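This document starts with one chain, in the form predicted alone, laid out as structure tokens.
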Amino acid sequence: MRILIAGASGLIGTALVQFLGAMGHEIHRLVRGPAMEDTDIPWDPAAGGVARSRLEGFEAAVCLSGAGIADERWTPARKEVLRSSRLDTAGLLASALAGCRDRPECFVCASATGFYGADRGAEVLTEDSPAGVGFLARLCADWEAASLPAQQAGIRVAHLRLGIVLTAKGGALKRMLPVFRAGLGGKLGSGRQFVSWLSLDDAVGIVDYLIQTESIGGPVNAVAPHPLTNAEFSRALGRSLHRPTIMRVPGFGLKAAMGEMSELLLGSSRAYPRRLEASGYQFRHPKLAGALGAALAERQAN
């Protein structure tokens, strides 16, 4: 297949390009800078610029673009960056693909379990659950709405509601490892908040599965089938590293240090992959111990 990918240099995008390339697919990356390969396609989402003629004839397109949600404190300026880096890219690509004569059959666009908001407690969240409230929920809802032009043009659109992707190469786990290795890990706040997670292998595998599976469209919870509380997650990570997890970071301390962004750590998301399970997707790492083992082995290999 000829597959177009935006956000190919990110954590998931890099792994996805390698995986799909190894499967024999022809991968074309949308790049903001100069093209490094003949298959690279320059674009400028902020200016709304992309050569539509270069987007003809793809079987599938994937959009994973977006500034790091936890890279900086959520000031008003940073929130605008988080919004524009997602909405501009998804919207431009959806509109450009909709205007093509030879459109892709499938458009997989990233979203997040943040769609459900941070205050859902132990509520079971499926793809049919309503949107939550707060900055992340609004961001994800608008992010998914940005792909509407593609859907209206008859392209099958899948919204990838990602949980926390576990990999030692980046993201939350990479930041946690030094703390837990030093024996300073433990629960955050009450520890009762649920964590929806998935391995990097499954993040890549799910994108590939959505491209291949014609029966799936709309929101898809890209999470493992066993969400855990923060306390359970912390104990499992400690066991994987053979370290104690007796420390505790009080919630008020996180709120004071991080402001509104503390909802990333203190918010509760008990999401389940109902659509993936119903369609027959087989998780590479359905349990946390296996996912952590794979991530730690990945770290040693590097």
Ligand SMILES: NC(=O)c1ccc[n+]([C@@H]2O[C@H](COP(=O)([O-])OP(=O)(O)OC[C@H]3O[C@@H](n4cnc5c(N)ncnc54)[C@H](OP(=O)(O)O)[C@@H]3O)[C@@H](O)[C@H]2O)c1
Second form
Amino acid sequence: MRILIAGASGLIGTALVQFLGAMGHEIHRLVRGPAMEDTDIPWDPAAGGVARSRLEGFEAAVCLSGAGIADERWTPARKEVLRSSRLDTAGLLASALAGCRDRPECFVCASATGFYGADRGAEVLTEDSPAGVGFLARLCADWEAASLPAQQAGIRVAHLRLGIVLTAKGGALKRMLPVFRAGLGGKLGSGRQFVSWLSLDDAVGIVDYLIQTESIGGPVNAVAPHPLTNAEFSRALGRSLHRPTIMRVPGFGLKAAMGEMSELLLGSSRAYPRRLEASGYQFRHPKLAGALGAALAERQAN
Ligand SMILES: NC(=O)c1ccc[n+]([C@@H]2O[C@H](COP(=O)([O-])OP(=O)(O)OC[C@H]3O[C@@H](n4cnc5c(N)ncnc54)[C@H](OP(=O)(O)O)[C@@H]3O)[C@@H](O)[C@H]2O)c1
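Next up, can you give the form predicted in complex with this ligand of this protein, since the form predicted alone came first?
Okay, now the whole complex, with that chain kicking things off.
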């Protein structure tokens, strides 16, 4: 297949390009900087610029773009960057693909379990659960709506509601590892908040599955089937590293240090992959111990 990928230089994108390339697909990356390879297609999502003629004839498109959600404190200016880097990219790509004569069969676009909000406690969240409230929930709802032009043009659109992707190469786990390795890990706040997670192998595997599975469109919870509480997650990580996890970071400390962004650590998300399970997707790492084992092995291999 000819597959177009935006946000290809990121954590998931890099692994996805490698995986799909190894499967024999022809991959073209949309790049915001200078093109590094003949197959790269330049675009400027902030200015609304992309050469539509170069988007003809793809069978699938994937959008993984977005400035790092946990990289900087959520000031009003940063919130605007977080929104525009997702809405402008997904919106521009959806409109451009809709305007093509030879359109892709499917468009897979990243979203997040943040869609459900951070205050849902132990409620099991499926794709049928309503949107939550707060900055991230609004962002995810608007992000998903940005793909509407593609859907209206008859393209199958899948919204990938990702949980925390576990890999030692980046993201949340990479930040946690030095703390836990030093024996300073432990639960955050009450530790009762649920964490929805998936392995990097599954993040890549699910995108591939959605591309190949013509019966799935709309929201898809991209999370492993065993969400855990933050306390359980911390204990499992400590066990994998053979370190104690007796420390505790009080919630008020995190709120004082991180402001609104502390919802990433203190908010509760118990998302369940109902649609993936119903359609027969086989998780590479359904249990946390296996996912952590794979992530730590990948770290040693690098
Ligand atoms: N990793 C997770 O745990 C997780 C969880 C939930 C949701 N997600 C979402 O899934 C998507 C992919 O995740 P990821 O971990 O691979 O993200 P990532 O490593 O941060 O990569 C995102 C990519 O987005 C592009 N980008 C960065 N800043 C941008 C800006 N200001 N404007 C436009 N594009 C920009 C870059 O690609 P180019 O330079 O190639 O354009 C970057 O490599 C993101 O949208 C993320 O929010 C990830």
